[in-house]
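There is one chain below, alone, in structure tokens, taken in the form predicted alone.
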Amino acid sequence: MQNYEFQPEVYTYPTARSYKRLDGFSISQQEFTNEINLYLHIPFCRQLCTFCGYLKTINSDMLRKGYISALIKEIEMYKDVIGEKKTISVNIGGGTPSLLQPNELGEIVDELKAINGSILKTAKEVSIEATPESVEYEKFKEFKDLGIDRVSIGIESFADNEIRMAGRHNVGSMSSNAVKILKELHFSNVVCDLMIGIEGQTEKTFSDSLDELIGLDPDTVEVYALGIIPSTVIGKHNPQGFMSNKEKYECYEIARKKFLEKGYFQSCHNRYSKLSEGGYLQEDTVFRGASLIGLGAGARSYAQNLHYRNSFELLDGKAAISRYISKINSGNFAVETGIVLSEDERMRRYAIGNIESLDLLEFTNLFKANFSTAFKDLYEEMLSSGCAREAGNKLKLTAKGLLFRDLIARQLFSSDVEALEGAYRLTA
């Protein structure tokens, strides 16, 4: 924290690069809580954001038409696990999956529906994925009819050049637009998103776009700091004109101040709602424990005693696309790595999880160990550094420790998963 040492968020664990090669899946083996949360990925866009280490492949109606086809299939697969869980959120990510047509969602919604008649009963939350420039009214019109009540907008900034270096096309006032459109369609949630750190940003063009997303009143805001991908294109190129380290905490710090001083709450580290619910349900029941099952190229599913993706590439986003689709059309699932998860690791992805506000005892009923004793030298630096607070049975981060959030999570990794992530890096 002394040296402003930057880590990307850590939004699962274990992470995908500590995945090893899987054979002989079976669905059959793998313990899904009884809630589940589902996570479609569409894989396609428009522009190749310079950043961005997601799987994805330039749009193409042909390849979108089978990709759907497949993933029909897939959910299909699933079929007794959906069918027999209470699904509580369906997340439809990517990619840019608002460039799908109103029809080809409609079939996937039909499929889900299909499976489990309840599925938009049940689900507190479904959700799309969306980039300024493909929000419609129309459009957006027919989502909503179909069940989307949450729209997540990538914006990343409202400076118009930052946009162009990052290789996208949302302009300031397309953005703007955008936004005002979804909140015309009195959507339950629209989420923006907001980058920090991106190329020929400053701390004064970042205050800049939060005072203009401010001026747009979005019910939820999602501020992340860039952590350069060595497989993207600023990755690949090292190009100059990123912020420091410091910088970067230092506009985390403006977007707390000016979000609370606008009447949202701090629902996580790097999230502001005015939503009591807090704004993003999929992400925060999947860090409490909930499974989640991923369906599409590239997905992740979280069981209890499993994680596995299907098929991915760090390079060739459309060989892993069409290894998908062929996979899934010859009847066989499309699981490719994973890890087993020990107690050991499910002990330290709760607590991961649950770090801004551990609940001890319960920690200690689910995993027969005390938080103090088992991470010994974290506990006590964390109340010694001010980062966090004893109140009743619970641990809360303070302030600065939601300003260092990632950093703390890192220090729960365990030596394995260090051990595999270092071994994925010098392969990859």
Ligand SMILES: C[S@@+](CC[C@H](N)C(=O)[O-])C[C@H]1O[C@@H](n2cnc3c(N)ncnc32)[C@H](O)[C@@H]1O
Second form
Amino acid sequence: MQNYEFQPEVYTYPTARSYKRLDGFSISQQEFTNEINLYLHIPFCRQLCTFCGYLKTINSDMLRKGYISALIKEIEMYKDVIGEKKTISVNIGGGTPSLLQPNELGEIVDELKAINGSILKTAKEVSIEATPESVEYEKFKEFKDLGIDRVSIGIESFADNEIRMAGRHNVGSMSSNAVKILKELHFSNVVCDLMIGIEGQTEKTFSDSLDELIGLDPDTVEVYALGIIPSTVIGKHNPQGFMSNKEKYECYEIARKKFLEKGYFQSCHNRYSKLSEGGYLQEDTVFRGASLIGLGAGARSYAQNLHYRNSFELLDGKAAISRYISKINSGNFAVETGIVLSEDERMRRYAIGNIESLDLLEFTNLFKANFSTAFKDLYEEMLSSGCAREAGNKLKLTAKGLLFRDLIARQLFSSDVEALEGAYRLTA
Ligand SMILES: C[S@@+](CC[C@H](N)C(=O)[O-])C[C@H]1O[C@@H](n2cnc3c(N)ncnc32)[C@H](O)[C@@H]1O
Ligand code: SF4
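Now that the form predicted alone has been shown, please provide the structure of the form predicted together with the named molecule.
Below is the whole assembly, all chains and molecules, this chain first.
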């Protein structure tokens, strides 16, 4: 903390970098929680942003058509689980799923409804990701009619030079227009992403972007600090022109102050919302332990004892997509890698997912161990450094703890996962 060390966001544990090749996947052997979340990955984009490590390729009508047909087959392969369980959220992410035509999204929604008629009634959040320039009134009206209620758009910055350097298209007034259209259509949750630390950005230009965004009155804002991923354009070319780690932390504090002043509440370390539910039910419930079924190329699924991932390639999204399509078309699951969770890993996962407000009693009941003894050094340091305080049964992060949340979460990684990640880095 003293050196402002930067830790990219810990949004899952174990991380996909620790997955190993997995043969003989069988869905009938998996246990899922009674309430599940669905994630559908649409890996097509009109632009390839310099910082982005997600699985994607350039959009093409042909490839998209073949992909959607495979995705529908994969949904069908999960019919026993999706048909039986209660779905609490559906998230269509990417990539840029807003490039789907309404009839294509309609086919996907129809398939989900065919295997579980009440899916859109039980789901409290049905979400889609979009680039600002793909938000058009008529298209999104149709998306809304199909049941979408949350739209998450990647604004990243309002400074045109920063947007251009990142290889993105949303220059000019595109981002504000997109927010206006979505508000006019009365989506119940308009979510905007801003980034801290993209090329060319300074504390001043970040602060200006915040002001511009706050003026548009979004329901929820997610603030992501740039992680430099080795396989990306900026990762490959010795990056210059980026703010220091200390400045990134300062930007986090600037954002927090402004959002709290404007009446948003901080629903997690990097999210501010005006909605009492917090703005991102899928992330919150998955963090608390609910299962996730991920469909599509590169999608991750979290069963109770196994985390697994469909065909993925770090450098060649198109190859992973082709492999995914051909596996599904030949009647097989496209699961290629995964990790079996031991009791110890499940305990670490629970602690990381709940790190912002950890129920110590529930922890003991679930794992027959006290957090304060299982992670003695960390527990004591969290308290003595002012990063956490105890409130009743809970260990809660303070404002300082939220600022360093990812560094704290990293301390909970097992040596096995650290070693597997290290081996992955050497081959990546
Ligand atoms: C799938 S994208 C959002 C939707 C859409 N594809 C777009 O770019 O507008 C999800 C979000 O992840 C964040 N993100 C992407 N790459 C990142 C990186 N290397 N470090 C931190 N955040 C990143 C961005 O804020 C981005 O909006
Ligand atoms: S940030 Fe979004 S638009 Fe850019 S390449 Fe990644 S998924 Fe595509």
